[in-house]
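So this first bit is one chain, no partners, the form predicted alone, shown in structure tokens.
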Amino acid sequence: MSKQRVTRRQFLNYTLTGVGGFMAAGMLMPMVRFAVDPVLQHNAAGDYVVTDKKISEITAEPVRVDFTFEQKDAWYTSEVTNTAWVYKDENGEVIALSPICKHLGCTVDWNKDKANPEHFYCPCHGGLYTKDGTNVPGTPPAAPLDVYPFKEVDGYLALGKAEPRKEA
């Protein structure tokens, strides 16, 4: 123990510093609870979203699926659309891909250029992608369209998040 004495001033600096901090504390504390609590929400929902297609009337042909799902940021729900292309491919799986070019970020789709049939056609700069969603060398876009991971629910279709293509 210091061999200094505290004096009365000292003391009620102390005292009223250390009381000032707690008071602080106890308002502080709630605002940063309110501010960072819904980041650490855990989702109970699942990362697949069930679509109203079949697995079994999915064919050869792509074909455009809408799903719509909830999504939360913070204390805001929303109801969102997204869109997939699925076909089966000639080993029978299924194939799911965004519709979203890599180039700008405009919506492909299967089959409506005249010059280039049987690709997916950008038609914001006339970027062409094959089939299995590969981009065309010498067209815009610089990377394969994205593709959604899948998963069987009950017969119907399930779709994840949209992932890049590990091979891109």
Given for the second form:
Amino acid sequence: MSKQRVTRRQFLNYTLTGVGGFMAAGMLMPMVRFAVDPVLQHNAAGDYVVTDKKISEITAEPVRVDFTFEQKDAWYTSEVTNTAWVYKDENGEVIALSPICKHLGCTVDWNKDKANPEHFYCPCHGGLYTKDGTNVPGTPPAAPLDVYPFKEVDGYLALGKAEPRKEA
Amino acid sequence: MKWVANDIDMYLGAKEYVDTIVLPLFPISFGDDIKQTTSMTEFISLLSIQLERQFKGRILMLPGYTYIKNNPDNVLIDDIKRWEAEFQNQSFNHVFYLTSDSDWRTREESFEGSLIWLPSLPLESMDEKYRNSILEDQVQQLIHLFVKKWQNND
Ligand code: FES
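Could I have the structure of this protein in the form predicted together with the partner chain, to go alongside the form predicted alone above?
The next block holds the full complex; its first chain is the one shown before.
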């Protein structure tokens, strides 16, 4: 009867593969985690941020509402202040528009330009939007202003992440 | 637009819309005025962030020119002139320097761009709410100034 003998060469092969495998796993795991983590992670900015604006105080006239939240940019966390233009439409529905011009990203202002009352006006290249955020043809922007989804939290306005408006 | 990869891509694709360049001037000194130069630098860098956000599509906000505060005038002026030569090769209609260091006011005639001087405020001694509203005020003034300059030249 012959005992299955492990040669010296086989022994080394087995052990080295084993150790090598461990080492490879040790290196790869953090890399995989690193790659997948952001996907698994809860998106902090995706949450709603409660502003200090009471829903009952919102009128038909757009007003500026600033709100601050923490933003993670890689390993760097910073406080970011965002702005929304908020008003109620004819049906009493709250509308919260992003002030970021869809042309090249300047900040638009409501009713500021004397020549264009009751419009959102972009001081950079004269972009114009009507009250509901629709871009006025013939001015640089090619899309309507983004819209913030909103919620009511204890009577206060809470805003989510601004999204492009769906075309009607 | 800022001096970061994404914004510069945007700039390269939309150069004709970016007619204004802003260079913040940041003084550094380790002498008696170390604290003053710190708050000047801090104040202007905060303002420049806000300003850039406001006018992202029309201005290119440079990271800033950091200089030794007690360098002789001619050295500093020469440096700014070199910056200006660089800007002139590009198609910027408006060149702005943003600073809290009042020494620049006497040097202003020696170069072409417009100097915007704002006295720095002791932000560190204010609570956050107050500080933000002060900054907001300053930014509004700056916005006004820029819009006016643009209107005069358009
Ligand atoms: S960035 Fe608003 S019109 Fe160009």
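Positions refer to the first chain, counted from 1. Note that the rigid core is defined as the largest set of C-alphas that superpose within 1.5 Å between two forms. Everything quoted here is computed from the prediction, not taken from an experiment.
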TODO: Spell out whether the Cα of residue 153 moves at least 2 Å between these two forms when the two forms are superposed on their rigid core.
DONE: no
Open item on the list: Using the rigid core as the reference frame, would you say residue 73 shifts its C-alpha by 2 Å or more between these two forms?
Closed with: yes
